[in-house]
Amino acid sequence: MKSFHNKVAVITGAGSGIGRALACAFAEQGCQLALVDVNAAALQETADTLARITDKRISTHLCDVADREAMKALPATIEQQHGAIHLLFNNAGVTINKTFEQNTEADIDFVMGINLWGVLYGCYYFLPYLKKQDEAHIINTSSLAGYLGMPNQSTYCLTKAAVKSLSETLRVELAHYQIGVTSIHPGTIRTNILRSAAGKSGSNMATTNKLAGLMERYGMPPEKLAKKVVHAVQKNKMQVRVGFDSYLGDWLKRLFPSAIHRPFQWGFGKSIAK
């Protein structure tokens, strides 16, 4: 996609992190922007920062991406407010820092619901409307964690994980309408995804806010993901790495592609023997 004026971008988890980054870099290049998130306060705040750059149209949706029924009512909706839909941004996620053993059934429903979930429904439910226009595009936040497994992380590396697979299966089938798709697959990223794990991380509290402070000192702006994913769509890129971790991840894995979780065995290892 070449052009981005007056398109109309979509944009699930879009309060806060990444969401916000996008939209705010997708508005720049001239798109009507639709924003969705579960937390009315954070939706706002991005509305009114993007009220300040630019005088395109701009909808709020509050809307759960893990609810089916809602998913399949928003894209009309949305079609109803700016005429069309172009770009279609699943970017909503959360986490949880446990062990798979550690997750209560109620711990991976919640990921699972919006990680995957939440992907699937925005992807099933919206492709109607995109294959209305000349051209679109599908943009899905996978993870580093979509290339390897990592310990405390298994709901999250499985979704991840399965929105790579779909994007590259969704990619080959919607070609033929000229919709393209891309996986994002950002490193540490300066984001709360973290500091929102952490009331839902049990013993495991104090480790989740010690890596979110972590991340939040060491981790890429969410801005410059933003301006990678911009060229991504325009190249029409079927994956788009954003960190040096996220590089280093990707590679290792293939170059090395059991020896990669000795360190994660011992580090892990490590932790439970204390």
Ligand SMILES: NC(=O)c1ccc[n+]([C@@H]2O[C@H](COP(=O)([O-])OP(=O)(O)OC[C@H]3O[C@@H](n4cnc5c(N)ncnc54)[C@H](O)[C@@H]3O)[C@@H](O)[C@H]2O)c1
Contents of the next structure:
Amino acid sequence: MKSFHNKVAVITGAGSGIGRALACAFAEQGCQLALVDVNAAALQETADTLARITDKRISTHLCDVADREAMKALPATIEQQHGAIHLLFNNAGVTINKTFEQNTEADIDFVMGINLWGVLYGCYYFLPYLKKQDEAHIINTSSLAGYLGMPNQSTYCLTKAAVKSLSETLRVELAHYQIGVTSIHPGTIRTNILRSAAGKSGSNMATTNKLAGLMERYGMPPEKLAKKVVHAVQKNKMQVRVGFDSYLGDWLKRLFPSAIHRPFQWGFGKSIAK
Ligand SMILES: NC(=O)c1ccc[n+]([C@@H]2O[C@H](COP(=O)([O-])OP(=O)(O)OC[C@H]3O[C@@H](n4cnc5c(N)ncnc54)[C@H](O)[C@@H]3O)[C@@H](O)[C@H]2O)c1
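Given the form predicted on its own, state the structure of the form predicted together with the ligand.
After this comes the whole thing, all chains and molecules, with the earlier chain placed first.
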């Protein structure tokens, strides 16, 4: 998609971090925005920020992406308000920092519901609306974790690998409708995702807060990621790696598919020996 002028972009998880940065970047490109999140206050904050940088139409939609019926109803509401839907960002995501066996069934449902079903619902229910356009694009937020299984992130890695796989399939299946599909694979981006995980998980709080501190200190600003995504959608790229750690993880996995997991094993062994 070469021009975003007056295109309508739907962004889930638009209340914070990467979603908010994507909203700002695509607003600057001339898009109308339909912002989706479960957090009403955060959603409003993004809408207020956008109102300062664009005069294009902005709508807010309080919606849980894991709620099938809500997601089914969402595209019609957005089309009614904006007249069309051209870009879909399935971006809302959460994590929980626990070993696989520490996860409760509710923990598994929580991560799978948002990171996997949320993306599937988005692709599935928005597709008929995207197909009405001469050209459209789906952008799914995966992760470096989509390339690599990592300790304490079993469900997160599982969902992100699934999002990568789904995106590859859709890219082929939808090309003849002029619908591009891109998956985003960020490394460490400075957002609230780990602080939210520490608040929710009820376990491994100290480690999660420590990781969140590192993310806040060394993570890449989400605005840089958003600029890369604008370029990637213009060029219809299949995947976007963002950050040194994302490139490094991807290449090390290709070059040393088994050995790359040894440092994880060593670090994980040390952490449980404490
Ligand atoms: N921050 C990173 O380092 C990083 C790295 C790789 C991938 N990602 C991915 O980027 C995406 C965005 O995460 P972020 O880092 O900006 O985190 P964030 O916590 O800052 O933002 C996530 C947003 O999603 C919203 N959300 C949570 N559950 C929802 C639901 N059920 N329905 C609708 N909205 C919901 C939250 O309210 C929040 O506004 C996620 O998919 C995440 O997995 C992040």
